[in-house]
Amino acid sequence: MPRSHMNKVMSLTEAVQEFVKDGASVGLGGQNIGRCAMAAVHEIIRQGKRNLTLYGCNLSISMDMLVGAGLVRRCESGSGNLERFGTTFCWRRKVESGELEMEDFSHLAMVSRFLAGEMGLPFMPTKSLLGSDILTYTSRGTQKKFEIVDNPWNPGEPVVLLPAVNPDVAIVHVQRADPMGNLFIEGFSTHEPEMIRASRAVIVTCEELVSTEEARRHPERTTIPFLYVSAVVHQPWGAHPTSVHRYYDYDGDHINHYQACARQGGEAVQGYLDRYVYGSKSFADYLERIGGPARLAGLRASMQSMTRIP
């Protein structure tokens, strides 16, 4: 039986060992402080996967933590911030010092690049970047960032060609998945559908693992079908401290704590990683370290007024 039709449930340790290699290009899901794949990021840091290239729209706390651990050599994204909690300080510090390669695109440009990748095209035309400084500033010593050509059907009309992106692996956290890898994303999905379909492998962590029979009863709710997914990991609270729509709110106190460490840098970042990542054997251990069920119940309680889709 093809692997795409098999039960793909595995541990997070197994998934990262198999699909995230040193030097890999990694597409990160989530946006700002919502649905970032934090459990997977912790496992990548514990396993010490190095020389990574990260792709995404707003590469948020997940990216910043990987950069702070010294595992990233390059980022290509639309931005790097945690909304009202500020910028991504580890990332900014290493970009400013020249230790980290960075290529800026708009969010729409990144989605367009993933769209080209999923369609098997070498590039995607767009007009959204014309007139912006994004076309002025480019990293040195890297592949060409863009090409401007004339519209062949309307000479004199410029069009920007952007290179496709096909990550070695995409990593996303979703509300629900079945063992075959059918994914159910509620709320925003941003760049994730295009990124998933463009990637060579896909690791998914989920709040709930539902039966394939349940998935087949509601086919219209499937955001991504099983054939694109390589590994499914059941990991409740796997986006903490970011939020998951209809499951739990973001943990503002913990985000502020991380941001204070990231802003200070050096020993403060290492201390955070030692306590919460390297010092935890699993994400379950991390959840205990941040306060366990009592703290998590408070985050879930703030979302109880929202009606869950059955």
The other form holds:
Amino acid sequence: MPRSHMNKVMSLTEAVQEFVKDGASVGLGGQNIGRCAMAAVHEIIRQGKRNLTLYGCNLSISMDMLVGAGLVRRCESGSGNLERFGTTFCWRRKVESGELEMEDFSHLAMVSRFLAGEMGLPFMPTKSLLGSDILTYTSRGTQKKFEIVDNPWNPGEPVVLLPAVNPDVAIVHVQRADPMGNLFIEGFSTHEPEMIRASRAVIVTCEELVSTEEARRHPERTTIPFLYVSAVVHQPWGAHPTSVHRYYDYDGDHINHYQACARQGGEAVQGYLDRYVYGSKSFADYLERIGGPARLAGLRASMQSMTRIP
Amino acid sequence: MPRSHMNKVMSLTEAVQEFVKDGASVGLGGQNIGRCAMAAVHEIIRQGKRNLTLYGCNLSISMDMLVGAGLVRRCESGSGNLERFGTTFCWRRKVESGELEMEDFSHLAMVSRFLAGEMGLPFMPTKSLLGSDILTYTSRGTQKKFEIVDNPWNPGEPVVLLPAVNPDVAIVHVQRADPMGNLFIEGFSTHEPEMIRASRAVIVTCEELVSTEEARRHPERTTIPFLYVSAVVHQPWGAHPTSVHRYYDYDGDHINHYQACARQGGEAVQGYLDRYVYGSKSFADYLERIGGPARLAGLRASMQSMTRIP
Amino acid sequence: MPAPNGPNGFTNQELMVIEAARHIQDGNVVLVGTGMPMVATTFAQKSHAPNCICVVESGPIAPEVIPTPISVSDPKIMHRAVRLGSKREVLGCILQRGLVDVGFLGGAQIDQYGNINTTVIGDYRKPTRRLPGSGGANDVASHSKRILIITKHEKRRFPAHCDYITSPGYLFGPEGRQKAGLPVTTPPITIVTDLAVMELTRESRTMQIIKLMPGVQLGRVLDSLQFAPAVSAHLTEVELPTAEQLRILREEVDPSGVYLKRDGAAGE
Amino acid sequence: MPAPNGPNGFTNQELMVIEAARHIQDGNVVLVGTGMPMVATTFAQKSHAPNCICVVESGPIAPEVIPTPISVSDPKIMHRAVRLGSKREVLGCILQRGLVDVGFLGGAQIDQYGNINTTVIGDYRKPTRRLPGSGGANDVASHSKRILIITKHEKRRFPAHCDYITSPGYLFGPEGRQKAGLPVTTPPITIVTDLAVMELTRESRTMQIIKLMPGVQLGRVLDSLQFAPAVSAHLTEVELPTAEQLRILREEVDPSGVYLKRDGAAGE
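Could I see the form predicted together with a further copy of the same chain next, after the form predicted on its own?
In what comes next, the whole complex appears, and the chain from above leads the way.
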């Protein structure tokens, strides 16, 4: 819970220092090439937070970069990939080599676990997973992945129970937030509503910092109320190279560049991180390195061609 | 599921004829003095649908009128009352006399049961109800009200499981809907999102019928997508004498009038129904009987004094 | 019937509201219904706890309530909320999730263990009087970190045991909540009436009288309970209201006297 | 490599998409990912099933997809949706709720029972190749009333048994799904490839070849499976596409050839 309800605006440096600890479980927002909290991920890498456990539904480039930086011990998720841009190569390599613990669920299973977490419940039932090998195999380090119980209202019918997830901290990038931490998400919201409300702390980066009057004027449109949010960071372009609906398109060239490094591994990944993360003093500096205003204007124009921009 | 996705607009008479059967389980929207689906309730009473089971969280005047008309066999809910306007007197009298089965839950318990229903699950856990007499007493006619299980992740910790509710039909009144059945709810939404998505059929009355373009322009603002909705009825003032946020205030005088009849029971209730329901050819006729445009303008002005009107 | 008394001419009903509000701290998240709980919480917000956050079970989160809502579905209770959501969001994702600091309740019967009955007087199957039922009260009593009860002090409201436990206090003794598996095992429970303040704590777990309203004799309180409560060794008198507190209560919180009667007759 | 053939100079990859789309009926609710499933569903919408409804696991409901999304998080897949919601709304309140008529999947391995593997090649604990994992596929296969699988026909993709069952087909035989307690016990499962159409039904429960692509010999299909499938007594050839179907596919569905290669080389 927040220290003050009224003003949670701080720098990303402060937010990561305060709310991401070594060994933390971290919930990652976004999906594939959309709305991944890249600025926050860069800052976690710069601060070298180690031994992390990552939770999400689809984990993509944000997860892969943390894995590539050697900060991740374990993942629990429904998938790891960037769809058309290929798999998450750093992740794949470390799962194959056994360096990274991976616990597999389906996307609905992960949503169900966050749903239990946000409702203050120890577990959530699902009718997915039955008969599949997701219930056959468990990762090293998993105590108890699931329980199958008999439906008390229909004896003989098996129901899967999955344990709640309450991440120590969630990292999300949204379109708009106010200083209290009221969040306005546009486009798909994936697993974020449940994950945010399930987390013990939440760091939010946003394209625009708006007044709380925005929430009070149209309170049905507030996606998430402030009660769950710990830190609000104003970070335009904070999801680059992934897209932010109604703000900018994904940067296919840069994603391909990252993927080429990630696929190669070793020095190529280190080189990418040196140039774009460790070597950047800030996310603003990174944005210069990826092409600056000219490239960003192109991504904005590409989004504009598809949808209303606010 | 709907016959056609594209146009579900029909009259209330048709909607009730098609989707409310004798013996049906009916989910009621609204709460206390807000957004109760009164026009739909009048039509159910006029068509004399019998032997109903009502589900809701707070059941108020809509439930009480159906009970007063002798159409209800059983209720499952968290409460029955109109707060400052007193209890639900027809309901109270029939529960006390044993003529009406009443199964008690808490509001969160009912929400949890609708949540199970909308998620396609047979049950939902909760940590409410433990230790209370809600788990001691069950109504006649209840097969199995709950199950207490041990938390597999924390042996020794009891967790309550509650059975899903999937009403045969839900009846709700909303601010705006489009012909497909996309719904736009303003103000509190109570248990309606879960109840609507859990129901096998849904009759929606609305203040305004809008174009589907409204949904496509701001798809984050659609409260409920059309997939769950069976019938869309354009019925302005359809929640009178309860309020509709941003459209009109509750009609305290008329609620007091109903309550005086309900408290007295017998001929007073019959007189109320004869005058306002059976005696009204339509809801428009009813609106004339309760005072017509002059009274309605006052209720709209009262809302206008409190909040923006669209 | 309590009459205006004290230097500022207040009623015990007014002081009851102010005393209840004193248990709300700045920054607290308070789950309230309408009536006295809403009056007391609004008073706290307008006096010593400007950053206390109201959440209302029908969906409003952090509204700036305008006087005087008479229902959790009253438009006045939604005024300028930062979020108008659903019951699941409030009762599930805030209350059951463990984020409510203070749960504020009333009740037809409150027994020596702080259990509350709002369901039935007499036998559940053959009721003398059927009451509205739990509403969100069972949930509030199960999950709030602290429970505040505000009620008019009448002997019939304070039986040794409730006819029906709608909302759990300490159930049947010190380990009652723990044995039942309730998520919050030792919430402080405070009962504020127009005669006295009583509480149940981690130590006591049955009702103890800790304060008396100004001018009220202990004997009168004891006579108005159907059980023998403990009496604090440090029994004190409820602090008098200031003129400013009374002004806020009368002018800003309930200006038309929907709940607070000026003539000294307690409202519902 | 299939070359343009037939009267309209189509590729088998194009016909594969059109044939898959024929299994979508007007008014169906279809849960799709990107790639071939999205291409085929968009084609169905623009040809014979204008009222078929797309839902996408990341949150979009009934979008009017513009060409050509490459991810379920691509803005193109959100275009003019009637609702942009959450994964819980789509995978929980639509899919698990039982409202999806057709679930559309691909897969690295598909076995004789229609089980799908997208998790791992080789041993789960010591993988030869780690694949992306389930995503929403397990959920789609568990809850859809009908399952459509579209894939390039390569022998390595069709083992007798999947190395890992990510998404359930009929598991290990006719009663497999029922014994496992899956909510949909006998979904028709249809596999459309660039060589043939195969299906599993209530009766068969193992894979049966029912149609061949134009000009493809049965022997070639049999050689491209690692198990011996049944062959329908009524084996037919896949119906040829019309010029209008090809025009829609090429001009309206994937005009820049993101997934559909004109030179006959199948996309991913």
